[in-house]
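The form predicted alone is given below as one chain in structure tokens.
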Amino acid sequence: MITMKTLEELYVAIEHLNMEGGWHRRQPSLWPEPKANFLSAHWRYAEVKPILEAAGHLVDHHLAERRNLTLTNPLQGNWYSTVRTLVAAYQSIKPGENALSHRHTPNALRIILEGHGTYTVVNGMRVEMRPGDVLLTPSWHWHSHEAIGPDECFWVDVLDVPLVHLLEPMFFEHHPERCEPVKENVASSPLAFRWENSVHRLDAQTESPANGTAEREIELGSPAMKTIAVHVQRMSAGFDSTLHKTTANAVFTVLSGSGTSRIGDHEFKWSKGDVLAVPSWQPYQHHVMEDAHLVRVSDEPVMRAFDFLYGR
């Protein structure tokens, strides 16, 4: 039997074995409600697009598989994530370019901002990416992009890479043939949510979301992917959403219109193509100045799966 006369001796013995006594923790392990760790943030497309255009002359697909700019949350010590479980990026592809095929365990989607004549091939299905569309690349699906039209194409990517980093089942693989062979050209696909269909559904929607965060809202898929939910929102000029917070992390992309959003302690003025980061449990509210459409991408399916999805 070990005899110790003081707590200090006890603590030395505990620490030597890489343990910690539950009665004297250096940091609490439980707290009354979620902490505000990640920061609210805003990226302006008007500032990003010229950089991507310049990169188009300097960074080809031999230098980088994807020409993208990752939106890194300004939280000190963060090196990658946009919010805790999601990362967003702006990406472009120029006419005549081909982004080679690869696959990975993280789920991905892209929200198209500008450009016609660019296609994605997902597991052999080739479909055009058009402005306003939301296209999915589920986990471990081969995917590539090619621009055969006259336009440079710009879009926003959102992936659950940070979640996969946390859980650790990260796998990545290049296609053995560099470009996956096209099995079929399709005009529509379960992985492509067309903008015109979203508009039609929003036009038919007669009720506002119960939480008052938009005038009209539809969900793409149910959910779009196992870890990611996608909602398209419509708000008219003069609309003020209710102040809302939720345990779900979210990334908003502005498809049209303009307004301001207060997220936590910061206010951001946004317009077409901008991206907003709304971390978990940070209150946010939108004021719309010009009729607007926003795409809200969140980790709601993850939170819901574990009964962790709360809001007020």
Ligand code: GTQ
The other form holds:
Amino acid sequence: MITMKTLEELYVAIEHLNMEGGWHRRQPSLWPEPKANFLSAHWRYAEVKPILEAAGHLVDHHLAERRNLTLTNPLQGNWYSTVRTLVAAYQSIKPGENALSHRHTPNALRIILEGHGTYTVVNGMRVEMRPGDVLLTPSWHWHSHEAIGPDECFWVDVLDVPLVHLLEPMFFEHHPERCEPVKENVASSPLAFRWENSVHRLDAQTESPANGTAEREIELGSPAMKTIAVHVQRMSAGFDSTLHKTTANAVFTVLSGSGTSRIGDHEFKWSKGDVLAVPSWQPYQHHVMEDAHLVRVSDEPVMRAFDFLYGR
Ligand code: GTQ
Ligand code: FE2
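Give me the form predicted in complex with the named molecule now, not the form predicted alone.
Below, the chain from earlier opens the complete complex, with every other chain and molecule after it.
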């Protein structure tokens, strides 16, 4: 029987057994409200597009299965995530190219910025991706992309990979046939939210979202996928959204228009194709300069499922 006469001896004994006294922590484990660890951030499409175009000459699809550029939050020590649970990336594909078929446990979606004549094949269904469309690749669905032309196509991917990293259930595999055979060409699909349909629904909306985070807002799906919600927002020139903060982590993509957003301590001036990171509990507010459409991608379904959704 060891005898511990002093507190110091007690702590040594506790540490020796890989334990820590709840009253004696190096770091607090509970705190009064979210710390907003991740940083607000902004990526400008005008700066990214020339890089994707250059990559189009230097990095062909033999070197890269996907020509994608991950948007890494500038938080010290972070090497991948855009916000805590989500990663966003720009991706491009040129006429004649093929992005090989694979599947993974992370959920993914694409927001098309520019280019006609590109198709995605999801579980054998081939569907065209057009500007303003949002296409879903839920967990463990085979997916490949192919550009027929005439255009090089550019889009924004958002995936819940960082959430999967946190929880650990990562599985990934290539399709045995490299390119999944097309079973059927489809004009519409529950996994394809068309721009015309979003516009139609926004036009038809009579009341604005009660909390004033946007002038008009619709949800794609309910939610789009188990872990990711997608909302399309419309705001006209001169509109100011109310200052808001929520526990949900979000990535905004600008489909049209321009404006400025204050997110945390930073102000960002955005225009078409830009991406904004709005991490959990960072207060944010939009000021619109030219009539705008934004796509808000968030982990709201995760927060809601666990009763962790506060604010909005
Ligand atoms: O297009 O399948 O940006 O699997 C990251 C991972 C895109 C995709 C990304 C992916 C994809
Ligand atoms: Fe993928």
